[in-house]
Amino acid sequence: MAMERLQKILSASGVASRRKCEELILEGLVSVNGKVLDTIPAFADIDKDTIIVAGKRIKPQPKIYFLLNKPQGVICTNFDPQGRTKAIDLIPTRQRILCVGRLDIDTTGLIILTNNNELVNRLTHPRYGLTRTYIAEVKGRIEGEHVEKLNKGIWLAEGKTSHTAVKILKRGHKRSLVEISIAERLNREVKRMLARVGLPVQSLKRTRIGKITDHGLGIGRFRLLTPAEVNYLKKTTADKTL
């Protein structure tokens, strides 16, 4: 492994968030090969250098990747002052893992959790355009004009939504089911775009992340991503080495 920014190494090793690791460096709590480094930028090679944080040596951690079918009432954050159940609480690991993106507390479905911080950063960046697929139950009858508007993109406060693939699953006078595939860029994008065309969302479930599906994974259950799935995600961000 080549030289990397020290705070990036510490964060990837599960010490803390990257910002908190920067604070640890500036406080003089980090040494590399016996020398305290208290300025930024600072660099190291975790495979060659001896890195000590507050008296504890940092070693590379194996990368782990989980797929969780998130239930309602579970939040996608690593800290919650209200003490609500977090997605990370459903995964039995001692390693510090993060959610790749977020699902609302009342939205169910697939979310990836990993300790590969670089993969988290890249898969949540709009430039990679990884498509997510949702099934939404909406209030009212969905018509062709709704689909046309959604496909063309909806203007929200932050900008226009990206290309959307819409498939009507069930059409009724009081409720309809619709499948939406979109490369998300904006917060709560699916709910907001449906509300904008007059179809308030009653329930929302994410069923697919790129090519990775919820097939065989019950609500509240998790599994490890397969090597093929991990490689697929890395290829999605193949412009740089992960």
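Computed from a predicted model, the values in this text were never measured in an experiment. Between two forms, the rigid core is the largest collection of C-alphas that superpose within 1.5 Å. Positions refer to the first chain, counted from 1. First, how it differs from the form predicted together with uracil.
- Taking 2 Å as the criterion, residue 62 does not count as shifted between the two forms: its C-alpha moves by less than this amount when the rigid core is aligned.
- In this overlay on the rigid core, residue 200 has a C-alpha that sits less than 2 Å away from its partner position between the two forms.
- Remark: the rigid domain rotation between the two forms, smaller part against larger, is 23°, computed from C-alpha superpositions.
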Second form
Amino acid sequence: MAMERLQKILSASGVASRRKCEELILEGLVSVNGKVLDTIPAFADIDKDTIIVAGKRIKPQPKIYFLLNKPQGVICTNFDPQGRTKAIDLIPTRQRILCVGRLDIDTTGLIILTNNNELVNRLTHPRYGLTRTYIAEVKGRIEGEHVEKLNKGIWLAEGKTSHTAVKILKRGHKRSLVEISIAERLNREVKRMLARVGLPVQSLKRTRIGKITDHGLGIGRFRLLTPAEVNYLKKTTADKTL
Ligand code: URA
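Can I have the other form now, the form predicted together with uracil, not the form predicted alone?
After this comes the whole thing, all chains and molecules, with the earlier chain placed first.
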């Protein structure tokens, strides 16, 4: 682990939220190698430095990785002023975990949660372009020309969608079912690209993250990622050590 912002280290170690940890630093309650650091920014290395908060030594937390099958009505943020159910509320752990990216409140399916902030940053960075797969129920009849347009790339406000693979699962007059795999980069990308070709999404479910699948995980249930799955995620994003 390299030098990181002190408040980030403290919050990842379960001391408190990042904002509260900033306050603790500014109040002079945090020392690094015997020296009180009471200004921001302040940096430390959790693996090398002795960090003490209000008399208590902070140690690196073991890294933990969950896969949640998110139900509708649950949000992917750690703070919600409206008090809605958060994905982290569905996982009983004392570790400060974060969602890797976001699913919309009405989207169901797989989301990874972890306290490995570095991995969160990498997996959400467009550079790594990990493929996510979704099943979308859309209004209208999907035709070959829709598939062609989607595969070619759709212009959205921030740029063109790319690396898309589309498979028709069911074609009806009023509704169709389509599987879309995409190296996701943009916010609400799947709904927006389908809307652009005239197929508004009625419901959306994420079924795969790269090679990671649910293995029969029920809706609202979670499991730990296997060591092989964690290694796969690290390898996919590896150009530094994690
Ligand atoms: N794309 C969307 O439009 N919504 C999601 O929740 C995920 C991907």
